[in-house]
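Listed next as structure tokens is one chain, alone, in the form predicted alone.
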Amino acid sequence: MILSLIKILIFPGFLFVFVLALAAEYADRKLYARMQTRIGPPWFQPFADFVKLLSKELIIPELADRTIFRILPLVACAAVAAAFLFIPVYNPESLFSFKGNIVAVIYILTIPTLTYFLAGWYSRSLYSLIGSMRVLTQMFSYEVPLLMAVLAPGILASSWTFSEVIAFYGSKGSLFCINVISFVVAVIAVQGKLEKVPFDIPEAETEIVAGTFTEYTGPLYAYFKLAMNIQTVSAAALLAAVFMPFGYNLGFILGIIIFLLKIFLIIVILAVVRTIFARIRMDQMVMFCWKYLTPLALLQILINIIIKAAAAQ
């Protein structure tokens, strides 16, 4: 009982998630800033920034609804930091493991971004009310995409269970760089779902102002850019043990070294793609999920498919 609850709240649970989370986003953010040729902010940067927002006056709108204001920025974080609990660390087991949890991963990253969309529709405001209505446009574009990549390795595996798919891939060599097409799918739509640019339509700053945040402040605005980072280490660590698995069976020591070093990358990944691109409007966005994104994924399974079966005869 005590080992579980060391577990949960300190390794591989909140407090780790936690650390992991503002170092992430120390990363994107230095990234960010040194291909613009700009310094950037110092390695506690993120913590500051938390720390000065829970000291910061709370404000609410007074049409706002008071309760569900409130506990949205929670259930966001609740959420983010449950699915990384179902991923695998530093071995092909994950913390809880059951069959299908790549399945239950993906549903409970959707989690955030309905909080987002409740959050600006009950701020009463005009500037998050637009914010919400385009975060939940820009989620029917992009989790479909993003459903079929991440579960098309799971085909070839015949399993959409972490520690299935990283034996199969772990016992087949470089098999794993088949999913080639579906990684880069899911990475682009990750990008929409953690809003970045050229995905960050909902908070478009020289337009709606915050977007569906526009009414947060203090502690409330804290948890869900807390979220929000948290979601950036669970997308992360979905796409290492779904498309890079390997370095689960080496130890602990090494095994979080190239975990993080799986992090890392995929951080920088994200940051190049924001760096080089522009935002697009939201047709635009619309139409590229299910114009390209989409019919890549499907022929990503099509091919898993056929080698499944030529493999089988």
The other form holds:
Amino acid sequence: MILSLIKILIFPGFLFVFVLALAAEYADRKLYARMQTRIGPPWFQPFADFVKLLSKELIIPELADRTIFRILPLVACAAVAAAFLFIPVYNPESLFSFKGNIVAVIYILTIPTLTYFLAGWYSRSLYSLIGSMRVLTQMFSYEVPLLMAVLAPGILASSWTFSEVIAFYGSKGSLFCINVISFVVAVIAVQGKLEKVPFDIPEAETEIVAGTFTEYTGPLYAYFKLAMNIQTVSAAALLAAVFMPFGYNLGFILGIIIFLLKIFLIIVILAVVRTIFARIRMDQMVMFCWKYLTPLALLQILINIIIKAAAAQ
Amino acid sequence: MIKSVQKLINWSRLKSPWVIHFNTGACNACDIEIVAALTPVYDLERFGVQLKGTPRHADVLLCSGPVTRLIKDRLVRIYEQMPEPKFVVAVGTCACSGGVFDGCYNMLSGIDEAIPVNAYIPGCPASPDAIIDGVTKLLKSFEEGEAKKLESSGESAVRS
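For the form predicted in complex with the partner chain instead of the form predicted alone, what are the coordinates?
Okay, now the whole complex, with that chain kicking things off.
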């Protein structure tokens, strides 16, 4: 009982993911700055931002629904932190394991996006309303390719459970390289999920002020920012477990190091994409996702089914 | 315990001043200089400065220009939308005193006739270096003031 509480609250639970989330934001901002040939923020910057936002005044708009306005940031935080508990960190078994937990993680990671939509809706501000509509439109375009891409490796392993997928690819050497198409699709879709450039349409600062978070001040905005950072880490850990299923049986310290390296690799990819692209329009985003990403994800599923049928014969 | 928490909060406020830029009727020269100060050349993110789009997220309001009578209500409204603690910086001679527009029938003479101002940065236009210098001086004075407040509160606690 106490051991599992420690696991949930400290490692690899909430405290670990909190530190990892702040480190992820720092790494992202520092890489972004270095690629623009500037120095960038100091290492404590995300923590200072978080403490400052927590200590600021809380303003709730007069027309907004007070209860829902307050609850939504906490729901977003809880959902992303809960998703992390189901993803394996240093051993193939995640903290709480059950059959088909890859599907469960994808669904839990959808909840924060829905809270962003509700946050904009209940703020009763024009900018947040436009932002929340864009959040929903964007979600309907990236969610389908993401789901298909993340589930494709599981087809070869005949299982949608993390431990079984990792065990299958672990026994097959470099077979996981076959999933490279769906890895690319999933990274692009995650970029859309995290609302980063080029898919930062829902919070486009130059168009709609700050999107869904326009009316959020102080502590509530701090929780939303934290939720976004934890979402980055959770999504990166999900991609690491599904597409890079190696290094999970090497013991505690080596396992943690390999896990952190994998997350860092995905954050580097996301930061490079953020630096070299400009924001695209909503219709371009929807067209890109349905016209190119979804067929590519389907192609991966087709390849995996053919290989599986060939191997079975 | 409470004192160390207060110290942490003060430190965090010094380390992440988020700014919002509002043109209160300037000729655009100061605005260009403010935008120039936020470019990668000067790299204000070193000090944790970020430009925010909404007053709800900002700590520092950078105003440029003498306040026209039309924009005065909007300025006050934006100021009231910012959560406490908030700071106002008047950038440019016009924002400090009205400059060449002083005495016009349609202008106030300076930001401080509409809202309280924490720092004045003169110059026509104020150069990016001057703006960065002014903001750091504002933060330093805030740090000293808070340190004094902490000390005096500690003394009074000991006395009582």
